[in-house]
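To begin, one chain is listed below as structure tokens, in the form predicted alone.
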Amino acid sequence: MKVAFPYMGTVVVYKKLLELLGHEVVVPPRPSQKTIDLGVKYSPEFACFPFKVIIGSYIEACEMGVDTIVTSGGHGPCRAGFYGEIHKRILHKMGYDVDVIIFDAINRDKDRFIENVKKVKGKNSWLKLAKAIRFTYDLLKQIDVFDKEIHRIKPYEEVPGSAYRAWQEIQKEFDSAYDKKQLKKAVDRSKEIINSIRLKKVDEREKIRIGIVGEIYVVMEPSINMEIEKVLGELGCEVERSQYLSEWVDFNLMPSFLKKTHEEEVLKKGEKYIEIIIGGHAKQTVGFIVDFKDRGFDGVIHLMPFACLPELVSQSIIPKISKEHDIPVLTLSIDEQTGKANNLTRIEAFIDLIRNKKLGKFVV
């Protein structure tokens, strides 16, 4: 198969699984204003941003060739649920012979997920698919270890840029390994690649710490959140996300009597504002804001595409878990009209107000 999957994130670990199972890779390009273009123009009206810009990646990848697409489903009230299945009708309507193969969770359709496993896994042996999930798995969660480091140490670095030019060094690292031994030479290349990396020292009291909760497109493509990590980093700020890759296959696809995450932590903290899961990332928002805030960090973003309906939920929550925990919550709205600018103030105004605050020179 010639395969392509939706871009997001920290893509070599899509590459990699497929990579091993023999396939031909094609990664989409990283989402730009044609990708945007793209999706809405051939986008329901009423659709969200998410579902625009994957469809727009998913016509430059079938531009480029793909027969197959690789993708996750949803569930629950949320309309993500549907979009796997509206993605693929759009793209046979445009002319594209291609087969969108949408893994949901398997004991929503048992039947339907071993057969999307037999089409991925082809004439490959069970126990090399196997070794193939478990390697790559092993490469997920080193790199969202690292992820999260360059994101913590990002606002002291001497020279400016040099934590983001290690990042690439190291996800090319990690794209070069195979099997075990060149994973763990890539874990303690970029161990090195991390440790060269010149700080300045920094009173604690003077340190700001940002999580990011919200929707999990839009929170972990940087391409469309404004680059806000990046952004962040810059004004001094550690960030950390509510979601990494490694989490999400931790709390949504291993077997239950192997499930201890921190997910299911969150969600508890969260139930006394979302009893249940009403789709989407909603109830994880709101306990990820709680949980932020009992972990010490000084204030939180909440990302929402414009009009997602779970995340509307949360947002009318959030004043009033703003205002019980004592923790300072801006909310931004992201779709194909956002003005990045306006957005950035808002960002550095948050920000300041959050810096005046710790340093005892204004009170909210």
Contents of the next structure:
Amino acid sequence: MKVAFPYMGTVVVYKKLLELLGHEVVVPPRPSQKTIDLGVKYSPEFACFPFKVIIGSYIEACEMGVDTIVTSGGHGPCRAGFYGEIHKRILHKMGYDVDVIIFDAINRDKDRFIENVKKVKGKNSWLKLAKAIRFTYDLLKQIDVFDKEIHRIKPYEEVPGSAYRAWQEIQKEFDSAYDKKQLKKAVDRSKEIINSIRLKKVDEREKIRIGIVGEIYVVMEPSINMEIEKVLGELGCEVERSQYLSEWVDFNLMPSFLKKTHEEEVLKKGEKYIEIIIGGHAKQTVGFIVDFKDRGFDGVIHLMPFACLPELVSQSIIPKISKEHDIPVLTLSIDEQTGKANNLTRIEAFIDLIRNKKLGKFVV
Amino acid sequence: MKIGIPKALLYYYYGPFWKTFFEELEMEVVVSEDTNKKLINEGIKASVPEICVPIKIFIGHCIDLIKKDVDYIFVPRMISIYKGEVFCPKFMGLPDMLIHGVEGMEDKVLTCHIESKSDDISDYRNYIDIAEKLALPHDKLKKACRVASEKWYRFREYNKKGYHVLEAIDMVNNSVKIESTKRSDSDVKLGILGYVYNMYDSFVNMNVIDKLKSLNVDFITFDMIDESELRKYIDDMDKALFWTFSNKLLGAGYKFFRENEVDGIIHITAFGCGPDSFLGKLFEIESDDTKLPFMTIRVDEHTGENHLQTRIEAFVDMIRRKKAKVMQWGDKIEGSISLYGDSSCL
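For comparison with the form predicted alone, would you give the structure of this protein in the form predicted in complex with its partner chain?
Now the complete complex, all chains and molecules, led by this one.
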């Protein structure tokens, strides 16, 4: 089996799991203008942006000869849960002979879930599968810690760009780990790498912390969100996202009796504004805005794909939350029209406003 | 007490139920005006720019009701009316959007969770939140649900006999008695696929129904077909859509495409409608496979009807020519005529 998967965030992780099961893995190229162009060409016009990017990278993967795509499903009400079905039809219509394995929640169709697991498991024993999953999970947990740390210290680096070079090295370290011992070594090495970054001393009062909330794909995939974390880092802001892959796994795939995740708390904080889960990450979005405020952040940037169903509901409510909790929020809607300059200007102005507010210098 | 019901979204499906329900509870029911330019503009001003036009219209209707000095506006939280399926996120977050997003609505929104196993939403438990808020006894609530339910079933009965929603609402309000199915002498029959609030709000769709009538075209919509019939066509899908009304349209669409009972299909959709972006793709694939003419009409808050007139006329003309040719040469011409200008049809 020559396998590919959707490109989102730290792809090392999916690659690792499939590799451990002995598959030949093709990592689709990092989404580029070409990916977006392909995606736009073969998608329905009003499909959401992540849908278009993902089909674009599937097409690129198919061109590289994959015969299987592994992805996750869902049960709505957000469109993302149906991506796989439409992607499959589009790829077949284009003439690619490719099997799309879609993992839905286990209780939707148990038999199919097991069948899918068996397909991915191949000839490996169940024990090996369990071990592979366990290892990947540990790796994911560890790598996310560094992902967070990098974006915390990035604004204070003495040598511009050193934090990002460190992040590339760290990903490589993790990429070469295939067992527990190697993972531990990768973690130790990564700590060393982080510690070797020289940092400027900045007064606590001058630090600016920005939270990023919104739809998971545009929040997590830097290649399509103008590398917003990097941009903010360069503007001197610490950044934390509402979404990290390990947290998604904890919240969505862990059995509920083990579930004491931060996300549960966050959902409670959002309850006042959006009463029930309405799909996607709308409720998390509003909850995280409150949460970021409670944790002393100075501002929030809300990212959503153009015309995203659930995020439009949160966007409608955000002005009120922002007012009630006294935290500035900037909504950016992202699509294939990559007019970066416009968004960058808005981000810069937003950060200026926050900085002035913080230093008590109000510009009238 | 004065209750406002917005004449938007599912009013065109559950209106007869809700109106009767509140009347039975001895309230004065105020239905908002027909959608008009002024009302739509109010809605646009109060909503985020990217949201779909049916929601903007709904918000406009709520603002209209506030001006009519109602005590409450009824905004149900539609969650599910079919097992394993839900409504579009915007329906599920509609009360939140109004309460926290539109000024002056905070104390005006009267809401309840609607969850049911079928189209029938008359279970009184759906409305308990309302009873609590207005301090109504449960037996009164139960009775109101029962009476409203009867009326709603009658409305659906007319609807399924081939009378479209507006006709059926009219008939049920005036207690018209009918026995047989609606008859028509038209030579062209189209399948029209669209949500009730796009199909039957004559402002947003610029009177599509009248245009079809003036062209002497007969049409059939999903609401005229029985639920079990609609489901038949999507039961064998690995995974149907998540949204109940989208699935109804999908079932109706597949029926139209596969049963050969219509001459062409028009899909009416709102700009930026998420579920329809996928639904439309499934129809396109189906049209490719069955060669049945298919056209999408996308509506939004802009009003310029001439293009619509032209497109519908051209579509119907093409179908009439195709039929004439088929009749002339018998089996010689098979399949459809390309919508993109196949010269053989001219």
